[in-house]
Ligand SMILES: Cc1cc2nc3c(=O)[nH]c(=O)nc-3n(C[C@H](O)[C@H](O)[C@H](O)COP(=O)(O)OP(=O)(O)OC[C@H]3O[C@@H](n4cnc5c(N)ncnc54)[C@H](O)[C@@H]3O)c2cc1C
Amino acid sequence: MSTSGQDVWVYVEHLKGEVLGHTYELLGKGREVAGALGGRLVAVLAGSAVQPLASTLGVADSVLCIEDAGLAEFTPEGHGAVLRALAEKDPPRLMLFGATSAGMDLAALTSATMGIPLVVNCKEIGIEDDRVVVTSQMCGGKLLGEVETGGNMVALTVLPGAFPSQKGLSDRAPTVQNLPSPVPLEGVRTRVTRLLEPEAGDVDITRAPVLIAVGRGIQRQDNLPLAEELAGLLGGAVCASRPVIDQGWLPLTRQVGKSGMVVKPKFYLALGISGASEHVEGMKDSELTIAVNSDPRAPIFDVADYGVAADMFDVLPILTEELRARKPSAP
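Would you share the structure of the sequence above as one chain, the form predicted alone?
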């Protein structure tokens, strides 16, 4: 392991035998930052029977693969203890985590227990004269702050979608160090009791090419079939902003936003959604966004490629009827 103190570590998130996509975003940016610092890029892969995943992390100079039955399920307590022990033995300059539920839990715990600075919701990382300069998003995206870190270790959580994942992909075989857990895990008190997933037969909105998103403007649950019919005609799925989910009209797995799912469909139609920053964080990277809102000053128009300032119930029937008329009749 390196003793330069300039290494960049990326915590690898994985689920059901697959590395999660935002990890490759971190690896791509980490590769760039490690080069600028003159250090190495190290991927930290912890779990049970996860060694095969190391082959997908070829952008890294080295993969620290820690396997233990106590790491089979992610818990901040168990994974945090392992990460802390590794970092205390060979401190890196930066530790990068995704700004996800798991990443934020782990980064905050690591920062607190190790007494190191933590910068959250980062959307840019640069090196200036050996100083790490980070742009952090605050107040739900309404403010951006520039933070300079000193020469000591610092933890960062990086917003999903901030950097391209392609730069984190490589066919190269990385150097893998298979290590036992550096700490005993028998005393870990946290246990995973349930994994919230789409119900059987439900769609995974993170994979849908077309999304029809509804917000407060849908008014009542009885109006949801209007959006569902349009989604069916376009070969897509219905999703929603948080107010609709909080009403229980759609399951949590259909929520788009900072506290829900991050989606990148080819087409995103926002119906009656104001465009609060929390929602925008989850859909801003859609290839094409069209917004319909009766308020011409709604923030959603700031991120939409096209906008219609009108009542969604005036636009939706016309659009549905036009698509229905163009849909070929069954033979």
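The term rigid core refers to the most C-alpha atoms you can superpose between the two forms while keeping them within 1.5 Å. Here the structure is a predicted model, which is why all the values come from computation and not from measurement. Positions refer to the first chain, counted from 1. First, how it differs from the form predicted together with this ligand.
Superposed on the core, the two forms barely differ at R31: its CA moves less than 2 Å between these two forms. Once the rigid core is overlaid between these two forms, L20 does not reach a Cα shift of 2 Å, moving by less than that. In the core-superposed comparison between these two forms, the C-alpha atom of G103 has shifted by less than 2 angstroms.
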Given for the second form:
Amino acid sequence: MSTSGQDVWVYVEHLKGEVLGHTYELLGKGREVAGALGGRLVAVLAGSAVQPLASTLGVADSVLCIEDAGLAEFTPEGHGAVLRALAEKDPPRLMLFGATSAGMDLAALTSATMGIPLVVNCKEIGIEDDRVVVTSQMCGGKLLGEVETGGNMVALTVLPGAFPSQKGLSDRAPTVQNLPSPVPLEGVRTRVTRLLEPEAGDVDITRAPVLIAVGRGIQRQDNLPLAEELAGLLGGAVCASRPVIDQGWLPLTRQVGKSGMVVKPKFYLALGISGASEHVEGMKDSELTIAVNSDPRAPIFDVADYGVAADMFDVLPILTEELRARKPSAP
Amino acid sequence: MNIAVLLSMVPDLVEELEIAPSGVALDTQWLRYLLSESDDHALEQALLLKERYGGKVTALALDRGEAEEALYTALARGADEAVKLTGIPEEGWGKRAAAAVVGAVLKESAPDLILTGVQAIDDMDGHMAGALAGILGLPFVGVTRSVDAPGAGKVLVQKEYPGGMAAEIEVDLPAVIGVLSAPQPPRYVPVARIREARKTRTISEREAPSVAAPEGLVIRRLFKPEPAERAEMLDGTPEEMARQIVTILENRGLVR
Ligand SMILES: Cc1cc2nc3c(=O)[nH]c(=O)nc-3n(C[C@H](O)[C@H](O)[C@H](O)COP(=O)(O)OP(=O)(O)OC[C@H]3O[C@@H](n4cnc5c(N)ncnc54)[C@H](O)[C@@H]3O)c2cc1C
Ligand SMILES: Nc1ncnc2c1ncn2[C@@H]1O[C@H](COP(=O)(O)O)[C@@H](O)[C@H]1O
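Right, the form predicted alone is done, so what does the form predicted together with this ligand look like?
What follows is the entire complex, opening with the chain shown before.
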């Protein structure tokens, strides 16, 4: 493997003409890590007509802006080929990707094609005597691994929410280096044919002031009315974690998390949800979170303000009863 | 279409995870390994494609934990062949080493489509699908919620993005797809059918080929996070806890 420099690269993710918020979290942490390594922070921005986005990346020492019609929509193959060609020419020490739909694909592919190590789902990155030491989260948040990477190039995917985005924002105008694609893209075997918007027509959970969220712990579709009733009493809506959506018990529009909605209600009640990072990134900024989970070690309790380690089917009926009794119109 | 589905076994989180005395691995004595959830969806996706367009589904698993159970279940659900790769070290492999081994096997069998889960809960040094694609030099898309094959020589997938967005992507075959979920929940087969598969079907065994392990990482330690670092835990009977929740909501003006 080629020896690498000390630069830190951040792969800039964008969708429909906007940089994803998570990219600024990477840039903020990348700034700090690049300082410790004595390298530069480089934002890698690939797409078609994306140069206007570069102005928001001023935290970086420079922006590598690669424009090509073949990069207009993300494909792991197309964007991966560009990244690889750039990194082979001027090897960075560290490549940071979001642990996102695009980031995880690109990181896994790049690591294998370039033969460089990858650590996924990182929530901590440090430099110790020129060694990059990271903490990776596993097992739905129940296990952490501290990993040391060697002296050469390494790729990381970083959990959304692990670092503040504030440090990645700057008013400074960055130095932009415009480049054509370093590789031909006509032969790419993956083509985006269209973007699909979320289905409309159902409840907009991003606007509900109160969300009653159900996870796998709800066990059966028949149990959903328990949550619906509580939501009705509090003037809110029912949302869910992925397994509930996958079962087809609620429409995709009710999903909270990485591939669902990001919500910030006044009150989020998590019922039978373990608190996997993919779920947490969609609800962590709720004003008040209460979690009910029969497992006292469930990671959701690290996110909640109040925790109830109990069977939801013991607590829920009483909670509903108490609230119904408080209604002025209650019989 | 020949479809290979890779089934990986991951720790069952219902059991308490214990760390081995070495401090850098899980204590396998206390572990139960189950089929990874997104691999279960990958198998469902493969079976849906086969039902719709014909072809053959081969399930492939590294011999670890309940791999045999998963393979017989796959046969009972409709897979045509099941292959178990033997000679796996007790502590397992990292994802990249596992991908190198599986990649060597798949290079020989050369299926049209390789499906596997996009992520497993024990991923640390990589994700299987992307790693396989890199090793085999095949096109790849991960985080899909549906895979269809309306035309010859390609598949049409839906890749999920934040906020409920998705991209429809055409992928030339052969290809590797990292499945997040199938368009419908994984089908259930009665235990009797799995028992029957155990009697009437066979799992072919193959010694895992030895391949150069990719440059690794040094795991310094595995550890469990401190429990409940943030939440204030309520206590008492369910009644008492429910009333405390009501009080919290009332104090915040959330009870209307
Ligand atoms: C690329 C990718 C994207 C993803 N996107 C999302 C996403 O957008 N949203 C999302 O939610 N997930 C997403 N996931 C899945 C995520 O990793 C988790 O698998 C999922 O969040 C787990 O859902 P859960 O907490 O409901 O189920 P589990 O993790 O199975 O947890 C169920 C919990 O219920 C508790 N429980 C069981 N019975 C009871 C009871 N009677 N009373 C109280 N508690 C009980 C259990 O103790 C357990 O903690 C994604 C995964 C990937 C790989
Ligand atoms: N995108 C898809 N991927 C895989 N299977 C599908 C897809 N769409 C439909 N199917 C399955 O194909 C079968 C026939 O579908 P249809 O031809 O639409 O009636 C059904 O069992 C569907 O579940």
